[in-house]
Amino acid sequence: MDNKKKTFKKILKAIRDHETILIHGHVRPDGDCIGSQIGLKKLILANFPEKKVKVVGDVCEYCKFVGVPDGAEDEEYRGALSIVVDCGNAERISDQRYKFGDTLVKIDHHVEDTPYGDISYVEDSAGSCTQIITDFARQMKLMMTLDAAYPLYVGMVTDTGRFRFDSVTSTTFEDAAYLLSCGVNIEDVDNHLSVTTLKTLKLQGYVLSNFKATDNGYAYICMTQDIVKEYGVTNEEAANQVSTLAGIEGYPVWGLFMEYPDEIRIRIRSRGPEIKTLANKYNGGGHEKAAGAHLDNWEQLPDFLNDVDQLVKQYKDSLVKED
């Protein structure tokens, strides 16, 4: 029996052994995070209807249509199983009460910088955490309902850039096909994810008209709270504008600086050089082509821009040498 199946069996046993299960994700959840939380909850309830299963943490406004957290009382953690999905760093877990549970399970697809959990399954080659949960269900021969498959599919679609990122493999499509066989309607998912508000559309126009670039080809936009208020959008809607800068010729790396009260979060994306090392330097992490970091204040911005510009330069120089 391989290590994956052994760990999956341990996770399934932990689920069977606990009457109450509390599922956490990371702060400021994305589609993969909330899709993993809601999908795993529905999967457990479909197979163990006697369990009490709750999703705990923040709301994902962008994917609110798949579900919202239930919340939990402190006493519910007593003797409970805590499961954390899609979060490589324990400090970023939404609602730190996960520590109060009897047993902690971690399911994730980020490179494991800071291990945690009594039982941990990390597959950093997977395109999404929802893909891992789908694989878990298939290998453990659990019943998959449409209620569970829908949020899992949404998470898979959003975290793979609609199956465009290089993290996508044949296994990704196999798992996606399995979820579709459970009744997921592609058109319905696309209608939810593709429709945008007029406010967001106007903000996209602002981003395209005002983004800046470094000498060697890093495109970026600084999203301050003044801009967020001016356009009447949420912080999540504003932060998602990082995708607006994707695909510009000559700019293989792009990013968005999102201002919050206590920090400036950076969303970094690449279609060329590996950016995770850079993210690590600035108190972040993630994947090779999609990562996050943060600055304490705007005064640190020039240092970051210099570092990312040098990264892009090295990448472009390497392409010239190959030619």
Ligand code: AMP
Given for the second form:
Amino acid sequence: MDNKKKTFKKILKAIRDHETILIHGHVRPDGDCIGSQIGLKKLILANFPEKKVKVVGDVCEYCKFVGVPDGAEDEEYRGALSIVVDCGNAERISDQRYKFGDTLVKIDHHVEDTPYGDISYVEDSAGSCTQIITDFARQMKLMMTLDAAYPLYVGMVTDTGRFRFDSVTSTTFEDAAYLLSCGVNIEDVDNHLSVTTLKTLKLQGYVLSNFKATDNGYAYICMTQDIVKEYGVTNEEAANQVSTLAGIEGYPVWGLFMEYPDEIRIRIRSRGPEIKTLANKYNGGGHEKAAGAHLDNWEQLPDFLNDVDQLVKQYKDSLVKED
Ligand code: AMP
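Given the form predicted alone, corresponding form predicted together with adenosine monophosphate (AMP):
Now the complete complex, all chains and molecules, led by this one.
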């Protein structure tokens, strides 16, 4: 039996052995995180209806249509199984009470810097965490219902940039096809994901007119609280504007600096060089081509810009050499 199957069996046993299961994700959850949390909850309930399963952590406004966390009382962690999905490092787990559980399972697809969990399954080549959960369900021959398949599919669609990123493989499509065979309606998912508010569209116009760029080709926008207020959007809607800067010729790396009261979060994206190492330098992490990091204040911005600009330069120089 391969390692994956062995670990999946251990996870299934942990689920069987616990009456209460609390499912956590990462702070500021995205579609893959909440899709994994809700999808796993529904999957467990479809197969073990007698269990108490709760999703704990922050709400994902953008994907509220797949569900919102239930929350949990402190006492519920006693003797419980905590499962953390889609979170590479323990500090980023939303609601640190996950530690109060009796056993901890980690299921993730981020590059692992600091391992955690009594049982851990990490597949960093997987395009989404929901793909791993789908694979788990299929390999363990669990019953998949539509209400589990729907959030799992949403996670797949959002974390693969709608099946456009290089993390997408034939297996991604096989798993997606399996979820569709359970009744997921593609058009319904797309209607939820594609419809945008007028405010967000206007903010997009602001981003396109005001983004800046470094000499070698890093395109970026500073999303200050003044702008967030002026356009009347939520922080999450503002932070999602990172994708507005994707695909500009000559700018293979782009990003958004999101101002919060106590920190500036950086969202970095690439269609060229590996950016996770840079993110690590600025207290972050993630994937090769989509990562997040932090600045303590705007004074640190020039250092970051210098580093990212050098990275883009090295990347462009390497392309010239290859030619
Ligand atoms: P984001 O820009 O928040 O969508 O993050 C891109 C990817 O990097 C996601 O997979 C995040 O989970 C991950 N990520 C973001 N911030 C951090 C961080 N501070 N540490 C580790 N991983 C992160």
